[in-house]
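Given next, in structure tokens, is a single chain: the form predicted on its own.
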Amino acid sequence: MSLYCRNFSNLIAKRCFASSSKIPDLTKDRYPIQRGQYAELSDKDYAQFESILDKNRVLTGSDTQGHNIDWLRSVRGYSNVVLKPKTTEEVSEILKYCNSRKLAVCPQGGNTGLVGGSVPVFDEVVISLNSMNKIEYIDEYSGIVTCQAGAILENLESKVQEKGLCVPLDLGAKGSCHIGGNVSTNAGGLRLIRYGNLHGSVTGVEAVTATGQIMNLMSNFKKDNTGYHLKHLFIGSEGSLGIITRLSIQCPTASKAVNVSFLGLNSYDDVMNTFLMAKKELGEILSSVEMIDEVSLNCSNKVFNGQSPIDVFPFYMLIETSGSNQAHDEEKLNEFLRKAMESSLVIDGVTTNEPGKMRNIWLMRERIADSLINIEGYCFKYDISLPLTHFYEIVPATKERVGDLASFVCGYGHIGDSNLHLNVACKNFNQEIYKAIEPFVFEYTSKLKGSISAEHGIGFHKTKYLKYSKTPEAIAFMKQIKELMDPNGILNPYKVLPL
């Protein structure tokens, strides 16, 4: 086990649309739905969202393209216009002439999301928070941090960092998206295993019903047991109750010593062994446990001109430690390693924690997504948890599966909480392969009682298949609450739940 010592290129892996320049075909002309009995825009409404707004954060007309196409470029909306509300206020005012007027919505943050939740199905109008991306307020004596909705999640990181605490919560488009996305998604990402789902982590937000009512369901404080927990409705609930303006969030102290290290093994059950050693032998500093698989690894360093430390092996972990005490963590780490390595379950490996060369590391798993969208034109992407014994078993299953109609089918993602990132990439999307993807992959999962989304949520791609996952008491129950707060259904339509 040698100190990690190579340079990658400085190139910072970015969110970026499909190397493909096409722009894709529109949802509803790609996927059979009717659009819902929702009014449809007129002079009046545009002269009255201007009324509201400054003219300048009313976009009409080629100024919406972008907000009409997600990041996957899977779906397009035709929403002619984006509002770009400033305050809570704003947002209110938007949500009560809507709703007076049966006009959809669609609330929309960075648009890094996965699964179409984030851009129109129709016509529907966009409310942007790009705008409302202030940081409030840090304490650092209790570490709640407050916040608009639409703060970059890097942006906001930077911030805490200075009061040393750290955002519970890294994911690879952190450059983009926004800590109210993440927080209506309840994301999941990098460092799960350590910090919990933003169940958790949100103490308090402040959201905007159907029907532009202000919730005001901040806290300060971690310990807020009074009545019904409100604000775990809008948690997850990707926009389709009401849209998240603010929230109040618990960022922990960062660590001081932090170590990497990057391990070659030679087959999954050498992963699932060498993830239950680190759990014992790491114990409290372990704080991230990827699993990679080789082919995501080569489209990762293909695609941004990276090389990998170690040589090729069919599959490669990524474990991080976070502790207060460098001598202590290492020593667990250097005892874990050589464990590892005596019981033959790790072949290679590098460990490092010089901050520029752990970022290097990282760099090869964060930017894996963006490398299978841009290696071949189109990517079908599932986001799924699976039992542990049968984590990796889903990806040959699929290859299978699909045959010649894919380019490639591999798997990466997060082991030490059980979600794995299942990718199956082709030239273009065709209804042929995605009839033999779907409910495929969704009826393997739901035999392992698994579930169909891990942290990407819903969106618009997974409504019929809720099924797999949830009883249709609890889909029932689920519609009562949605036709209880958003009475005409103009909120997010036609994402989260089956119609």
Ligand code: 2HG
The other form holds:
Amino acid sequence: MSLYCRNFSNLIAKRCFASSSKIPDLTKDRYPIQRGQYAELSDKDYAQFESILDKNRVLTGSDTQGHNIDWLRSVRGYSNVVLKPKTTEEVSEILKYCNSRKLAVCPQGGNTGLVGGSVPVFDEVVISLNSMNKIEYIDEYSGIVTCQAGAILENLESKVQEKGLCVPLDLGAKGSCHIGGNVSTNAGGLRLIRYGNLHGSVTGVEAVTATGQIMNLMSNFKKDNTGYHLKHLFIGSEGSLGIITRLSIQCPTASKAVNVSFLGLNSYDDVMNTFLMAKKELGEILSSVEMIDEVSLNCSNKVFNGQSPIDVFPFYMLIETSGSNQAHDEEKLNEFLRKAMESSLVIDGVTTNEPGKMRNIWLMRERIADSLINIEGYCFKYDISLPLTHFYEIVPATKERVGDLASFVCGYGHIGDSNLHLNVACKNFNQEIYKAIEPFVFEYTSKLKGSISAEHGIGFHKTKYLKYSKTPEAIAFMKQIKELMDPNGILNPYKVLPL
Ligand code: FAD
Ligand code: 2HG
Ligand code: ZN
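Go ahead and give the structure of the form predicted in complex with the ligand, now that the form predicted on its own is out.
To see the whole picture, the full complex is given below, headed by that same chain.
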């Protein structure tokens, strides 16, 4: 074990756009789906939108293109209008009008979602939260922060940092995703092991329902047991029950002492046992435990000209500690690493508390998703929860199943939360490989009693597979809730629930 960090100067590299400019097929052509019985936009509708918003916040024509294609370039709608409200009242007016006209709408945050939920399937009206980005109030005593839903996660993080706080959520898309999009997807991310999911951290939500009703469920307290906990219906419902316009979130105190270790291991069993040891030895200071396989790391470093600080291994782990006393944390971390190496679980590694070096190690991890969609023409993504004793088996099983149809198959993810990211990269989307992978991956997951979506959600891509994780009774109840809250079915149709 080398307890030092090598020079990372060439790690920060330019993004590779080689295949990223590819425009996907229209969703309606790629998938067997029919447009619902919604109205089509007329001149009168454009005029009405312009009377609710000013003219430059009603985008049409080529200005709508980026809003029709998802980050993965896996789906494409053909909406001709993007609305950019600035206030909750404007969102309410828009929805009231769309509901009265039976115009379908697609709520959109930073458009970084990975399940095809954030763009229209057909010609739905896009309601972009981009202009609702005010950070309204930071209560440094309670740590509760109130903001509009369109605040970009990274901007929110910078603002709360000024008060010695941190957002209890971090993910590779932080430069573009909105906090409202994060809440709508119940995003997990890199530190869920420390801070839990957003159902716990979000103290209040303001949302507009399909009929334009403003539901003020805001609260500046962690403790509020008054009646049914309605805010949870909006957290993770992916824009299908309402549009989140504002929210309050509990931000913990930022840690004074942070350390990052990057470790090389020989087998998945060693990864699992190192995780167990990390939990026992590091206890309350453990703030992230990520696993990366060799193919995933290679891809990130190849696309971004990165360089691993250690030799090549079949598996890597990124372990982060966050606490309040550097000497204490370092002592614990060193003791853990000594034990892990003595028992031959960890073969090599580096550890650092220098901000630049920690950032570079994190970049290698955070850029995997981006590298996987840029190295080949297409990437199938699965974010599944699996029991740790069977966590990695699905990677070789999928590899065997797809054979030469794929360029490569890899696995990485939030092992600290039992969440694997299985990725299958290939030259182009095609029916043969699609049918080889789905429903295979979901059946495999279901047999192990896993979840077919650990964090990205159901979106457009997984509606027909919801049954692998939820009973018919649960799905029927979800449909009843949807009908109650959105009687005309205008909010993000074709998403979340099976048709
Ligand atoms: P969008 O993509 O715009 O929308 C996502 C869904 O939420 C859509 O269904 C949309 O209709 C709905 N929606 C958006 N805003 C609102 C709103 N205000 N009200 C109602 N509905 C709304 N996810 C994780 O969980 N963990 C990760 O570690 C992670 N890492 C990622 C890394 C990268 C590089 C990328 C590209 C994505 C990653 N994601 C991750 C996916 C993740 O779901 C999103 O990045 C994020 O949570 C979505 O936020 P967004 O603002 O981009 O929402
Ligand atoms: C991550 O953890 C994201 O980086 C993306 O959730 C996962 O690329 C993926 O499959
Ligand atoms: Zn993830």
